[in-house]
Amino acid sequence: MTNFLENKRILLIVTGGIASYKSLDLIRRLQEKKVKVDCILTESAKKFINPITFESLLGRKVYSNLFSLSQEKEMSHIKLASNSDAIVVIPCTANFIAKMANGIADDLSLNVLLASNKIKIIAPAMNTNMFNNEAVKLNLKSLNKMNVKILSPKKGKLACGTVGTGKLMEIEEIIEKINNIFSPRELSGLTAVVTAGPSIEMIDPVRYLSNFSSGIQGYEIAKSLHNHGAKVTLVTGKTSLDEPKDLEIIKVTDAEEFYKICVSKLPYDIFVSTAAISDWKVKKKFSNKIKKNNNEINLVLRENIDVLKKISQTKNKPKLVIGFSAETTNLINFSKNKLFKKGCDWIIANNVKTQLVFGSNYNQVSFITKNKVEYWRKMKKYEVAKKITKKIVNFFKKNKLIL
């Protein structure tokens, strides 16, 4: 995950609830991402966790009392409100939600929220019946209209012993959501289709032709484009990866399915063909399992549909088409030939013989256009995705296709 939080300043408001202790983990995670964190504890939060615990983690005082003269001299509630890039309320109780929605300001935290025009984010956590109460639903709708970002609670076993919706979103996911809020949005208004993972070409009901593609690189590219504002559809073969959040994900099996989905989504602005789609398939699938009656079997293969070439040459060709090339010999020449033969704009090439690529979090690629070749250093796949995204942003800016 690209870190968009570095050097940001976040004001964390902790309200009283069983999940209050999780805010300590949030502070640690934010500090790891080089975020400057200030903290306000409500009076009810102090009944769950001693302020000293927060102060030892932060290395400075926490704020709580609206009428503390010493704190007001150091930093008034107006200064607290204006100095932060975002205000995050975690956990956010039903009572606090009600006060925020109705403009009540009876403590320091609520005064700060009213005095601030910065990004506001809340992560509700409460009993299931409370969360489903019409009053809470109405208050959340009001906050949504006020452009407060709401990190919806999850379903699970709650502190009261019941199972239902109301559990605080996992801290790791909260970090990801906050990070995405701060991501640059240069690709806003653009649409993209990214393919990832392997294709599976059936031989008989139990056997198939495929490859070792893990899908990691394609998933990272899809997430990076999304983080930069593009509306992304991820078309994926079978992988063991967690599904990226907030993307349209379409699962497919063979090359024909990859192609049908990619064509059906036209027109769109960006096509990134990361998937390792089999070049071959059997000429005729066997309807039943092939039995071991002989020592050998002859399979007749025929060339598969070329998804990258088809999309590159379609009438509604996307403004930018990017292909991937995995070779074991003569990497640059073969990849250049592929670029011209298929008609795409860029090729990202890697040698899968001299380095571990499939299933690895690392990749070393060459960036190839019609006019030049760039040799990139070995880096993590999310860094490759970030660098490709930067190239995409520059392409659209250079061609004045985005502001």
Ligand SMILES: Cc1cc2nc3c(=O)[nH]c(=O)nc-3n(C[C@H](O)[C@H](O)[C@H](O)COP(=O)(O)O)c2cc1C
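Take the two forms, find the largest set of C-alpha atoms that superpose within 1.5 Å, and that set is the rigid core. Residue numbers count along the first chain shown, from 1. Because the structure is a prediction, the values reported are computed rather than measured. Compared with the form predicted in complex with the ligand:
- In this comparison between the two forms, the chain bends at a hinge between two rigid parts; from D85, S183, L151, I49, that hinge is at S183.
- Each of the two rigid parts keeps its shape between the two forms, while the smaller one turns against the larger by 9°, per C-alpha superposition.
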The other form holds:
Amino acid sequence: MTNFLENKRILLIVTGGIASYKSLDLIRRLQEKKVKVDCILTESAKKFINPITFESLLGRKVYSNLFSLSQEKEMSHIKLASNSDAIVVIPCTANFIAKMANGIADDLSLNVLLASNKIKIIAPAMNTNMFNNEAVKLNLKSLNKMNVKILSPKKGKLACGTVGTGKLMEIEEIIEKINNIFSPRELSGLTAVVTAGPSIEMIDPVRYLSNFSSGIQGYEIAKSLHNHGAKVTLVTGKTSLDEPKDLEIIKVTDAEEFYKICVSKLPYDIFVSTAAISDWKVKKKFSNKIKKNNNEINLVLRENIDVLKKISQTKNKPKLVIGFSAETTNLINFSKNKLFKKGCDWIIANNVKTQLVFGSNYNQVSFITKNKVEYWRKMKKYEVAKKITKKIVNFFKKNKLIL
Ligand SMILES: Cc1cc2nc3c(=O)[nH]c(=O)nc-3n(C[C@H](O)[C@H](O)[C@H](O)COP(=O)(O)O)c2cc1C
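Since the one above is the form predicted alone, can you give the form predicted in complex with the ligand too?
Up next: the whole complex, starting with the chain shown before.
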């Protein structure tokens, strides 16, 4: 996950619910992401957790009293409102939701919220019946209309012993959502298809031709484009990776299937062909398991459909087509040839002989266009994805296809 939270300032309001203690974990994780966190506790929150726990974690005072002369002198409530990049209320009680939705300002936190025009995010947590109560639903609807981002509670076992919706979203997911809210969405309005992972070409019902592609690089690119606002379809061969959230994922097996999906999605703006699609398939698949015979078997292979070439040369070609090449010799020459022969715009080339690429989290690639070659240092695959995304954003900006 690209960290868009670095150097951001977040004001965390903790309200008085059973999940209040989880905000401590949230603070710790935000700090790991280099976020500067300020904190307000409601009077009820202080009944669940002692401010001193927060103060020792933050290394400074927490706020809570609207009428405290010393607190107001140190940081006025108006300054607290304007100082942060976002205000997050985690966990957010039913009571607090009602007050926020109605513009009530009877404590420090609610005054700060009213006085702030920054991004507001809440993560409600409460008993299921409370969450399903019409009053709470109406209040959440009002907050949604006011552009407050609501991180909806999950279904699960609640502190009161019941099972139902009302459990605070997992802290890790909360961080991911907040991070996404901060992502620069320069690619919003654009659509992208990214292929990833290996193809599998069946030989007989139990055997196949494939390769060692792990899918990591393609998944990172798909996530990065999504984080920058593009609507992404990830067309993926078999991998053991977690499915990225919030993007369309289509699982395929062989080259024909990769092609069928990629072509059916046209028109789209960006095509990134990261998948390692087999150059060959057996000329004729065996319908039954091949039996041992005479020590040898001749498999006749024929060239597979070339997905990158087909998409590059189609009439309604995406505005930007990016291919990947994995070579063991002559990396730059072979990759340049590939670029011209197929008609794609860029090639990301990696040498799979001199470095372990398959399954590794690291990659050292060269970035090749029609008239230049850039040698990039070895970096994590998510960093490669970030760098490619930056190039994509610049391409669309330069060609005035986005603002
Ligand atoms: C033990 C206990 C647990 C509570 N847990 C929750 C909760 O999870 N969610 C909620 O909305 N209210 C919960 N409440 C009720 C709130 O504490 C109460 O509405 C309070 O006024 C909230 O104040 P605040 O919104 O200013 O923090 C709980 C109350 C008690 C006594």
